[in-house]
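The form predicted alone is given below as one chain in structure tokens.
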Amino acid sequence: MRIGLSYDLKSAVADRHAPDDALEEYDSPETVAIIAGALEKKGHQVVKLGGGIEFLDNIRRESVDIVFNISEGRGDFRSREAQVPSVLEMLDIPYTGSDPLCLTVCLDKVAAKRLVASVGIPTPRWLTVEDELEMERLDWQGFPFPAIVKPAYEGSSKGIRLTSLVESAPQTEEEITRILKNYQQPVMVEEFISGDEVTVGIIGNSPPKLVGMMRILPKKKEQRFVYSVEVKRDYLNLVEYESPVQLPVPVLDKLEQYSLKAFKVLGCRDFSRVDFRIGRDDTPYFLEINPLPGLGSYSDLIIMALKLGWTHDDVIGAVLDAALQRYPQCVSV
């Protein structure tokens, strides 16, 4: 097959006026090369489409059978991850991964939490702040501190810093002001669940299946660990990744149940990664879902898969195979 590869390189979207973590979601040439190489090993021809205007130019000029999409989109819109899939649907070109509606809903943390809560998946208490005027009217009486303050429409821990864990209303308002200024979007203030952080990988559709689970453990024992941008940038020194996860079987069963249920209710396709914190009562609390998880060597999904005996190429091949099951017309190409 002739497979298009859509992506956004950090170098292509650089903005010197943006926060220093603005490029966390975007990819490196190394990641693009790894994905292209894995697809070529399966006998496919890869056409690099890029992202943004470059993608628009290339997708109209090149003839491809399917697009392997890892594009995060441009701008700070909550629908940015839907940009490339929307164009592909308009042109009736098959692609890997979730559709525009799913990608938009999942990037909007509030919308995603409301949907998963509606089917009985526990999630921490939260509120959102649209602007400083709304912040000034808030009554923090009764809100469960400590809390985490984060942008409502970001991934890859963008905006989540070591200062994001707050203990009081004044601290919270300082963090809200920082995010409103730097990220130009609503802010979520979420109850902090102090237990372990666990991420769950899913690949497939009918039915979707777990790649596995991975627990993120700080090397320096902390009462309140935050998987912040600073930690992710220095993950080799600051955290250990445990997979298979050493937790009681009932907790593992709930993690699997909630992950697959979230995948279904949010309309995910082909692959996703779901993040949880484990409460003191051993309840997994849904934090967010990423229907377009990173596929670079440093990404949680790949780290988890490698620990469980997959190869990097296996993951990329499995994502493509899941998509091809939805597009039987491509298989005979």
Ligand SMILES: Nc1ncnc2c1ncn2[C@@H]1O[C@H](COP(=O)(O)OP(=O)(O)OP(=O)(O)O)[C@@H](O)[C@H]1O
Second form
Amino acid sequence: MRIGLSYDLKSAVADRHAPDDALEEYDSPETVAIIAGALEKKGHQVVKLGGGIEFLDNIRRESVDIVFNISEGRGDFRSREAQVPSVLEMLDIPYTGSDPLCLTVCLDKVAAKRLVASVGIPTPRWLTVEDELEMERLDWQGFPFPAIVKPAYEGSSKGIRLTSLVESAPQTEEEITRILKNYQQPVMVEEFISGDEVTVGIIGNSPPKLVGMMRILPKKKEQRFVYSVEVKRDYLNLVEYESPVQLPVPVLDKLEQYSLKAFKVLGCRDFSRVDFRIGRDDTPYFLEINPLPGLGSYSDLIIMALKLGWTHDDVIGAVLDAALQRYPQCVSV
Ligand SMILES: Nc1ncnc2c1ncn2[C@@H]1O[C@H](COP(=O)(O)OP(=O)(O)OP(=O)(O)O)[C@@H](O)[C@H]1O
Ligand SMILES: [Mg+2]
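Please give the corresponding structure for the form predicted together with the ligand, as opposed to the form predicted alone shown earlier.
And the full complex, kicking off with our chain again.
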């Protein structure tokens, strides 16, 4: 098959507002090379389409059977991950991964939380602040501190720093102001769940199956761990990854059940990674789901898969195979 590869490289995206993590979500040439290599090893021809206007030019010029999409999209919009899939749907070109509605709903953490809560998946209490005026009107009495303050439409822990964990109203307001100013989007203030952090990988469709689970443990035993942007950048020194996860079976069962249920209610396809924190009562709380999780060597899904005996190429191949089940016309090419 002739497979197009859509992606947004850090180097290709103009740095408009420039907090230092502005490009955190975008990919590196190494990740693109790994995915292209994995597809070529399966006998496919790979056409690099890039992102943004370059992608639009290339997709009009090239003829491809399917697009392997890892594009994060451009701008601060909550629908940015839907940009490339929307164009592909307009042109009737098959692609891997979730559709525009799913990608948009999942990038908007509040929308995703509302949907998962509607099917009984526990998620921490939160409130959303749209602007400074709304912040000034808020009364923090009764809010369950400690809390975490985070942008509503980001990934890769963009905007989530060590200062994001707050204990009081003034601290919270300072963080809200920082995020409103730097990230041009609503801010979530969410109850902090202090227990273990577990991320769950899923691949496939009918039925979707777990790749596995991975616990993220701080090397320095902190009382309140945050997998912040600082920690993700220095993960080799600051965290240990445990997979398979050594937690009681009932907790693992709930993690599996909630992950698959979230994948389904949010309409995810082909693959996803779901993030949880475990509460004091052993309840896993849904934080967010990533229907376009990183596929680079240092991404959580790949670290987990390698620990569980997959190769990096296996993961890329499994995502493609899941997508191809939707498009039988491609398989006979
Ligand atoms: N309510 C919470 N309670 C405890 N920790 C939290 C909470 N919300 C976020 N965190 C911490 O902050 C980290 C990043 O939060 P979150 O997963 O929402 O952000 P993200 O930028 O979407 O991450 P990703 O890199 O997975 O896309 C979490 O992995 C967790 O360590
Ligand atoms: Mg996350």
